[in-house]
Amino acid sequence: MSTQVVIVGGGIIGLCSAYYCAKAGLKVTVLDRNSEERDGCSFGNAGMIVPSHFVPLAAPGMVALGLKWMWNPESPFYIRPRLDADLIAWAYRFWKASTPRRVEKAAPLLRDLSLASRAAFETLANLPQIDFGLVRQGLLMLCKSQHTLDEEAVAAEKARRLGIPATVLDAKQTSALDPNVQMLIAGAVHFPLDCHLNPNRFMACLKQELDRLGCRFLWKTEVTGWKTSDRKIHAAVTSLGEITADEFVLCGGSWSPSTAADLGLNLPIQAGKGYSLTLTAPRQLPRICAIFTEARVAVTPMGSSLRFGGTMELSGLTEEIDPRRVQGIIKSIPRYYPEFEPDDFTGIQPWRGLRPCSPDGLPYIGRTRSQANLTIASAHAMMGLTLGPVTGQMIAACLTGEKTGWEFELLSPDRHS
């Protein structure tokens, strides 16, 4: 009889985990607190697959930069002032993790995970009747100033030492690479291995494949507790009643800590709210996805549409939209793409999503000591799309006992216990 697996969370990490578990012959049920028409961070993101992002969020200089930005509600990073013990503990751990030694250990792992995931996206894109708009044109890190370009050139050299190709371009070379859009920049760094896709279409393709594989979905089903004994989960207590299984996988995103609260697991996560705006008829349509380096705004062509996304707002588990944060994104766009105007975004409904962020910038992936049949896959922050497929493969390997060669120590869900 097949192993019964309950996966809590129907975002990209949950669906990728469900897909690879089902492919491995496990019988999978996915629970999600929202309806099937959900629009969380797996849907409105920038759709980038970025092996170039091998530096974790907790990195040298980020604390100082965060302190500089946090007083400006239109800046790329903002912490809503509040007395919150979990936030204070998370911030302290973030500061402790933001060291060169920690980044040096994490970078090769993030590189390997990202490249493995990119290969998995290629495989998925070749499946029959699957089309999620995978574009293999690379990524441009657009720099307004020569000072920023010089800093990015140093980052490009680090990437090359890790085996990730990167080319430093001046303004003329950048325009020649992507002539579809006028740019007001000093130059750029091109990472040719990076890709982009339409995240809505990718999620729909995953759901289609899971339906074909016989996966069961329970929408509007919130986990409110657990039935446990002798360090083993027997059932998830939900709004629909008790649901039993042999194995449980927690992919609850920013809600993972509260979902796991009764399981003796210390899982520090802060919700990092991001915003995006999508133009269906943009003035110009670049062919290569890009990041405005100084403004920390991502730009992704998706078919005939163009998506702009950014900001990291730590304001708790609130999904309300702060118009000041949206204005920060809009104001930055003409500084890089001068043909665009703020009025282009009049009437455009902003999207928001809560990205789950661990204090050391690495996700939680693997078994946990708290319960023998509980596996965690959460806290991918802005790398959820990039690392979705490889995370799913790792979860399936954990549940089947397959040897993978992956080093789980840096990703351990128990590392803050």
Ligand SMILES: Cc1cc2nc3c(=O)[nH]c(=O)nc-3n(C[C@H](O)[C@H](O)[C@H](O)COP(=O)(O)OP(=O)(O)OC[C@H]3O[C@@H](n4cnc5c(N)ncnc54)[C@H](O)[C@@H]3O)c2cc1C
Second form
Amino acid sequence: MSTQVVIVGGGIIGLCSAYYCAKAGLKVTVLDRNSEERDGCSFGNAGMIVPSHFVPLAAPGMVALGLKWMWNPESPFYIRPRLDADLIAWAYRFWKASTPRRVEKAAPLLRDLSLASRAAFETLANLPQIDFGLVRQGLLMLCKSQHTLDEEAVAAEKARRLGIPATVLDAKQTSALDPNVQMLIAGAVHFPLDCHLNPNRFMACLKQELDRLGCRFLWKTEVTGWKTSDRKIHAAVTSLGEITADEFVLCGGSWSPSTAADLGLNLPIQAGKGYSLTLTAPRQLPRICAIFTEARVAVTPMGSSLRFGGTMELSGLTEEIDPRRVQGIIKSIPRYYPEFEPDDFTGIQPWRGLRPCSPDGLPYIGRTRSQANLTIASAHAMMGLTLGPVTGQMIAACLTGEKTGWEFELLSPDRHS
Ligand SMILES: Cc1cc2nc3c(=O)[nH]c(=O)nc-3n(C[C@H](O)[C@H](O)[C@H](O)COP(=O)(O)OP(=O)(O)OC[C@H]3O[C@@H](n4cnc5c(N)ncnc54)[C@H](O)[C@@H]3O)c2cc1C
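Could you present the same protein in the form predicted together with the ligand, rather than the form predicted on its own shown above?
Every component of the complex follows; first up is the chain already shown.
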């Protein structure tokens, strides 16, 4: 009899884990507290696959930048001040992790993970039965000021030293690369290995493949507790009753800590809320996805539509939309793309998603000491789409006992216990 696996969470990490587990011959059930028409973090994101993002969120300078930005309601980063013990402990760990030594250790791992994931996206894109429109034209870090371009040139040099190609371009060279859109910039760095896709379409393709592989889905099924004994889970207690399995995988995104609360596991995660706005008939349609470097806004062409996404707001698990932060995104756009106007966004409903962020900027992937048959895949922060496939492969390897070359220590879910 094949091993029965219950995967908690039907976001990208849950579906990728389900896909590679099902491919490995395991019998998979995916549970989600929401309906099949969910619209969480894995759907409205910027759709970028970014080997260029090898620096974790917890990096030198981030604490100072965060403190500077947090007083401006339209800035890219905001912490809602509150007396919350979990937030204070998380912020302390973030500060402790933001050292050059830790970044140096994390960067090669993030690079290897995202390159392996990019290769997995290529394999998936070659499957004849699915089409999620993978675009392999790289990413442009657009810089308004020469000062930022100089800083990004230093980052590009670091990338090249890590084996990630990067080219520094002036404004004219950038326009030649993407003539479809007018830009008001000093220049850009082009990372040719980065890609983009439409995440809603990618999620639909994964679901279709999982149906074909015989995966079972239980929607509107929330895990509210666990039945355990002798450090082993026997059943997930859900709104539908108890669900038994041999193995359990927690892919609950920002809700992972509360879902794991009774399991003796300390999984610090803060929700980093972001917003996106999608124009279905944009004035201009760039060819290449881009990041407005100073404004921290991501721009992604998705077919004939154009999505703008940004902000990181640590305000707990609320999914409420703060219009001031959405305005911050909208106001930044004409500063880089002068043909666009704030009025273009009138009547466009902003989307929101909660990025699950660990304090050291690395995800939790792997088995935990707390329960013998529990595996965690969570806290992918700004890299969940990028790292989805490789995470799924790693989870399947954990469950089947397959040997991989991955170093799980830095990713251990027990590292803060
Ligand atoms: C604006 C924005 C732009 C982004 N752009 C990019 C990008 O370009 N590239 C990139 O790589 N990443 C990007 N990201 C990050 C990426 O979207 C996330 O890292 C990723 O979606 C997280 O996926 P997940 O499956 O861990 O979490 P989620 O998508 O949140 O899924 C978790 C699921 O678990 C379910 N769940 C939780 N608890 C329970 C429970 N107790 N019982 C049952 N179900 C439960 C939830 O309902 C949810 O469906 C972006 C994020 C935002 C907000």
